[in-house]
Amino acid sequence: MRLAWGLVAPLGLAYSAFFLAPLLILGVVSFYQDEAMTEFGTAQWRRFLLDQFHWKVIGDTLLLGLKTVAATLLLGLPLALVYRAASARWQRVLLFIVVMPLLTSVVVRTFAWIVILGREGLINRLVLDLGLAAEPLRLLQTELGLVISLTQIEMPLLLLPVLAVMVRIDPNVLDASASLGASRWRTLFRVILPLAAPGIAAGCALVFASATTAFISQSVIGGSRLVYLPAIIWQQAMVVAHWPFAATAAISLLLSVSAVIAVIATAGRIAAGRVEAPTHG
């Protein structure tokens, strides 16, 4: 006992001194009343829960978070499943093609969409030659831009969790589906995916975490008429340099998507438990 405690502390110290620390000093300083720190109050949460403005950002960046995880997960469980049906050496290129943007700085990947969704880009270039539209798409600066953006960055997010947990589904437990009748789309969603849960839901929170803190995604591909909280954190700290306000926005963050994270959580527990003996489908 005494030598797992040995090994244990200096993780637990590092962990308290570069994560706990100075997220006690964060919730210090949120309780500081005006800009000069100079007494303790509640002005500052106060001025931002009951400001309308604030709770519509809220809404916004987690509803950004959700949509990239649906968009990731639309794209990215075919994926999957073709990885686990092919060959082992076919595995190895998928993985490769995967891990590849990891290699690349996520700003490279930001300004290179900035190309990518121009009035000039590819996809504007795609969709003019196939009589698609009369005149290029607006994507830069709205929305879909940034989902767009975002669903190819954070994607090597939900596929690593999700292929290490589909190549270890037993194949005997499909063969004993497909033995007891059940047709295939049957044995996807009442064994495959329930079981496939856990890594299923890891990914969906980090894509999750990832794209409603990607600051740099938000505001090179956002721009200004997109209004998200990571923009009014830097904003308030950098700017106006108001470090409890940008505080209480950090704070205010932190346990807003640590909610969602949390209900995704126990939503793929609650899939993994409910694997079913497939009936004749």
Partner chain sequence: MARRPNLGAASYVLVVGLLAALALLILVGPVLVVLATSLTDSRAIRFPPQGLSLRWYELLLDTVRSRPIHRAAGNTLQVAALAAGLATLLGTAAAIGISTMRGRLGRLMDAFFLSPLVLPGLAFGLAALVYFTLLRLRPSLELLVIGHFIVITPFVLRTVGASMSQLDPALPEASRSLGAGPWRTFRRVTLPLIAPGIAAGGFLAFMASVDNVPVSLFLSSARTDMLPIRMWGMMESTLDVRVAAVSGLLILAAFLLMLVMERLTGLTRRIRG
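Residue numbers count along the first chain shown, from 1. Model, not experiment: these values are computed from the prediction. So that the term is clear: the rigid core is the largest set of C-alpha atoms that superpose within 1.5 Å between two forms. First, how it differs from the form predicted in complex with its partner chain.
- Comparing the forms between these two forms on their rigid core, the Cα displacement of residue 263 stays under 2 Å.
- Once the rigid core is used as the reference frame, the Cα position of residue 13 differs between these two forms by 2 Å or more.
Taking the form predicted alone as the starting point, write out the structure of the form predicted in complex with its partner chain.
Chain alone follows, minus partners and molecules.
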């Protein structure tokens, strides 16, 4: 046991000094009354919380995260089902396709969507050539465009934990469900999804955390008309240099995102609890 503590200690100390301490200091800074940070008080918190605009921004930010989670689930779960049923060889190919975007920079993936969604981009090219619209569609600087982009950017984060639980589902359980007369849809909703719930919840949490803090994607694809919390934090800290207010906004982001993630984790546990988990492997 002493050896174990000795091995954990260096990282523990590093995390205390450079992870916990900065976050605590950030909390303290949010309670400075003024920009020059001379006296303590709740002025920044009052300024932040008593302004309806900030509540709207928090709501928009959380909603953006939830929409991204919903879209990644809609496309990602079917892919995970195909993966579960695929041969070992195809599983390797699919896994490679899922991991590949994860290892290409977020900025690169954001750039790709500018090319696809832009006025002279791929989608508008198709729409105009097929005569579906007379004018180019406006996709950049809309929330729809942003959610589509974030769906691709964040999907690998959902898929990895989901694929991990999918391969551990015992095929015999599914056979049993089918031979007892359950349709494939019923088997999906009553057997597969509950068994996969822990992985799905873990993936949703990662996607939500990443989408709500994706500053560059939000600002480049969303444009300046769509305002999310990361933009306020960045602008207050780096442009206005008002640290106490930036700290207040950052802690609000931290707390609201953590609250939603706690709800997701609880929902995952409840869904998983609906079946006894006869997994193998």
